[in-house]
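Below sits a lone chain in structure tokens, taken as the form predicted on its own.
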Amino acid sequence: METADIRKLLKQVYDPELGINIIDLGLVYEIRNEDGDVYIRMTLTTPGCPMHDTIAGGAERLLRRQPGIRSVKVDVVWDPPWSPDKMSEEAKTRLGF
């Protein structure tokens, strides 16, 4: 599976508080797929986000169900910190930025 396909799949994972997917929020910094071992480096909108398990775990569970993916590691990082300028134009419009 190509990283573009993984990115497309991750658009199914939403921040439940904002109602916008993690790709359009700009939360995903890196996607790698090495022979079915997938690595995702991502952040959340704020440290201590109460939706941490829902969002990061949701990404992991979604990808683990895909054919051709053997393992998934989701790393939540805080550097660089997330800011609204990382959002897609569509997400900015929806949130009033």
Second form
Amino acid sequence: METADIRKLLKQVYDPELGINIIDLGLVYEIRNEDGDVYIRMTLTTPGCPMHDTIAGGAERLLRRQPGIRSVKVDVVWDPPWSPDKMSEEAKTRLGF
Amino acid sequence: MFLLPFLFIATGLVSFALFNITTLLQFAGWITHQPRSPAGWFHVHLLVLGWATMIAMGAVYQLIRVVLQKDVFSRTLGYVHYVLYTVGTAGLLVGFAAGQAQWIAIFATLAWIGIVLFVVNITLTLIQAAEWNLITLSTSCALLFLFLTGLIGLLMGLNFAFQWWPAWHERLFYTHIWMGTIGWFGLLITGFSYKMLPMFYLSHGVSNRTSYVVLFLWNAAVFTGAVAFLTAAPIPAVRAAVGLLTLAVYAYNMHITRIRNARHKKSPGAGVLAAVYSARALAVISTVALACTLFAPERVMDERAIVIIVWAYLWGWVALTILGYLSKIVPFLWWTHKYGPHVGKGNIPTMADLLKDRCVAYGLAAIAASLVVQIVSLGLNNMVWTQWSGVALSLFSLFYVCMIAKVFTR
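Having seen the form predicted on its own, can you show the form predicted in complex with its partner chain?
Full assembly next; the chain just shown is listed first.
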């Protein structure tokens, strides 16, 4: 599976409070797929985000169910910290900015 | 961890419903009567211990894990705390309603042991995490004042029963109220707001400097007030405490304005907006209280004036903030429990689907409007309007709490 396809899949994982997917929020920093071993480096909008386990776990569960994916590792990092300018224009519009 | 915060929050919601039902059954009559009476004690403690403190404890169990990304020190201790505190509070309320001094003594002790277990559990959690920031520092101070409020309440009860130092009864009474309302609720709400407000406004890059000033001033106000009441100091000491608190509230409001200015989300939701507006209202309430100490010092310790100020503080800020935050805390708790494990497995509702923001806005606006009428009526000593607005306040509150509880069915 191409990283572009994984990126597209991850659009199904939403921040349940904001109602915006993690790709449009700019939370996913890196996607790698090495022969079915997928590595995701991502962040959350704030350290100590209440949705830490739900969002990271959701991304992992979603990818594990895909054919051709053997293992999934999701790393939640705080460096570089997330900032609002990482959001897509669509996300900004939905948040009223 | 779902069950522990859920137990506290669900019990708190039931207590709030009970408070409003008992008020409605009396056509809000107890509000117009002498506050230092069995009915007054019953209702105030049902609101403060059965509802506000119960919800606050549930929120601590839920949010401390979020803030520290670590589980609470002991869940078992948390359940023991729940049982002791709930049984203690329920017995204490029956004791107040029946005017049974022995019941009050036994169950107040049980409730206080519950509080001690809570304080120990959260303190050990904080020590283990060793992550000292504004939120954890503010929570620690709030816990200290909760412990002292309970201790002073117990001392007051024993002193009343055994008449050890009759002259100290009033001193302990005012210190108990001051530490509980300003110390425990004040520092917990401001502390949690440093997390909640930026999170829901999606604010970034706001300096914490002002909030450290709030923490310092707020603690100074609690300490000065406690010393003033315990030593029966003259009015200037009380004025200093109220002045420090007013400064703290202004600084808190400044910090909120900075968070709002740095927001990246147009609306944080009606519940969070209610918390913001009630903080603005608190600035007005504290300014009025300070003006009273300056221009009408002879009325400061007048029972009626105290009832109005405490009622405005408890309902206008503490209750409205808790009710507002509940509209976020309850959907989060339920959504994480029910839908969290299904993320990435198909279509699931968002949190906004569990509770309509428009309904929250209408509910909170109706509660705030009836509260304003009630406070004005109390100020004008108009008992008919006080009762009617009390009925409206309880009706709207009951509607609101049912709406929040309905989230658990979605």
